[in-house]
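Just one chain is shown here, as structure tokens, and it is the form predicted on its own.
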Amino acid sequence: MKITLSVIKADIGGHVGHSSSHPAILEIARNILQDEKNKGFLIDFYVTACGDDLQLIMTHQHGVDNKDVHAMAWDTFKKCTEKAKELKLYGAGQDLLKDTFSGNLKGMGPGVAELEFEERKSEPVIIFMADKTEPGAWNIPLYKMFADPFSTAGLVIDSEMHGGFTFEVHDVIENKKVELKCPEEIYDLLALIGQPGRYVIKHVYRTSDKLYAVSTSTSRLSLIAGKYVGKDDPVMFVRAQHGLPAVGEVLEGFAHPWIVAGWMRGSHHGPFMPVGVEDATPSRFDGPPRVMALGFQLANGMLGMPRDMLKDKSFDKARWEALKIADILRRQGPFEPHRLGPEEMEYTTLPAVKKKLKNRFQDI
């Protein structure tokens, strides 16, 4: 059975501040998607939140970039924004950068991860959702999952994986892409994705038969709007098992709290803390950045009940390390490397502060 899995997110208002999502917003989204399921437009759906971001997880048979699916998501976000404004939620509708829908969500603000694929005999999928960071935050975990044999044993001992994986990398500044085969081009891959503010992994597929395993959202809100309007808070999903990394190998990519860009005002580096759903509510310095994961066992397009994958106690040490790193970085205050470098800061509110001092500079 061929299905499309679409994960679409948007920040349409925080409760309180940027820390969480209001239950009324999630209820509106659930009712809308339930109606679409009742009409047969959707096979199944699940609505949740990561921090202040509304997450729509949907299965259907309309393919990738379907205008009707995207229009439905856009209308859902618009209706939720109306409620957010009524409740005076912070940053109501901040991810909706355009006034009218133009046939596709690309360049409109919401983050989108989608794949169309033939459902296998058993189809485990892990959906990752992040808050207070950018799409490049997925770079290291995906490298660990699909290119690092010290993290994923299957790269060595599973004959179906031994041929390696191909990474589709997007240059989000120049709007270009390149495909790199690993392990052959692993150093070329690292040369790019080590700059996560510019080069972002969009897809990963098994090289031998082009079986797609990964889709991520790559929207950079500041590049679309030309100024800081909130952090991107990306999503991605990873298919697992049967010639792909096992569920445990996928999750191993988050066994350490990688340092990512985002956190307070989208202007600071912080630890990427793996948490359960109930703890995906960043509040200390509006953070630190969080990642949560829901596991689904797809069956004929039905999602079934999710498992809260990163709630597992085996990630307690990673959480402790994240808190320790948060303390270390916070002591730096406004100094780099806690504060982002000048290239990234150009899209924040800092240039307005510098502008006030421009005429006071004198030649030395």
Ligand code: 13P
Second form
Amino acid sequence: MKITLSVIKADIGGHVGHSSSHPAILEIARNILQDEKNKGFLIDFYVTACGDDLQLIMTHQHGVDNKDVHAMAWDTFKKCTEKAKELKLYGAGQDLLKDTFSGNLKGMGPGVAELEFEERKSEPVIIFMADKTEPGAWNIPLYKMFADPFSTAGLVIDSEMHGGFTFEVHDVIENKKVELKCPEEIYDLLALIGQPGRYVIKHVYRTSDKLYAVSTSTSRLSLIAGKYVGKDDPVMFVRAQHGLPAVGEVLEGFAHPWIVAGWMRGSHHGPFMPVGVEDATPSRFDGPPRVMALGFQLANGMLGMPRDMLKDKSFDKARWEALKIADILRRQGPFEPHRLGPEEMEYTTLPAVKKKLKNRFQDI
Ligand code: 13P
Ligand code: 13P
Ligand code: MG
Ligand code: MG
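Based on the form predicted on its own presented above, generate the structure block for the form predicted together with the ligand.
Everything in the complex follows now, all chains and molecules, and the chain you saw is the first one.
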């Protein structure tokens, strides 16, 4: 059975500040998607939030980039925004950057990760959702899962994975893409994805049979809006097991808190802290950046009962390490590299501050 998994997210308002989502908003989204399921438009759905980002997880049979699916998600975000405005939630409708829907969510603000695939005999899928960071935050974990044999044992010992994986990398500045085959082109891949503000992994597929295992959201809000309007807060999902990394090998990508861009005002580097759903509430200095993960065992397109994958005790040390890194970076205050470099700060309110000083500079 061929199904499409669509994970579509948007920040439509924070409660309180940018720290979390209001239950009334999730309820509206659930009611709308339930109607669509009753009508038979969706096979199944699950609504949740990561920090102040509303997450619509949906299965259907309309394929990727489907106009009606995207329009439905857009309308859902719009209706949620009405409520967010009524409750005066912070940054109501923050990620809806355009006024009218034009056939596809690409370039409109919301993040989209989608794949159409034949459901396997058993189909474990892990959906990762982040707050207070950008799409390049997935680069290291995806590299660990699909290209690093010290992280994923299956790359060495599973003959079905031995042929390696191909990474589709997007240049989000020039709007170009390139495919790199690993392990053969690992060094080329790293040359690009080591610059996560520009090069982001969009898809990963098994090279031998082009079985797609990963889809990520790649929208960069500041590049669309031309100014800082909140961070991108990306999503991605990873299919696991049976010739793909095992669930534990997928999760191993988050065993350490990688340092990512985002955090306060989207302007600081901070540790990417793996948490359970309940703890996806960035608070200290609006952070540190969070990642949560829901695992599903798809059955004929039905999502079934989700599992809170990063809540597990085995990630306690990563959380503790993240808090330690948070302390170290925070001590640096307004100084780089805690504060992002000038290229990224270009989109924030910092250039306006610098402009005020312009006339006071004298030649040396
Ligand atoms: P089980 O023996 O529990 O099925 O685990 C197999 C496996 O490959 C774990 O990574
Ligand atoms: P969000 O992108 O999650 O809305 O956060 C914005 C921000 O400026 C946090 O300090
Ligand atoms: Mg927000
Ligand atoms: Mg957010």
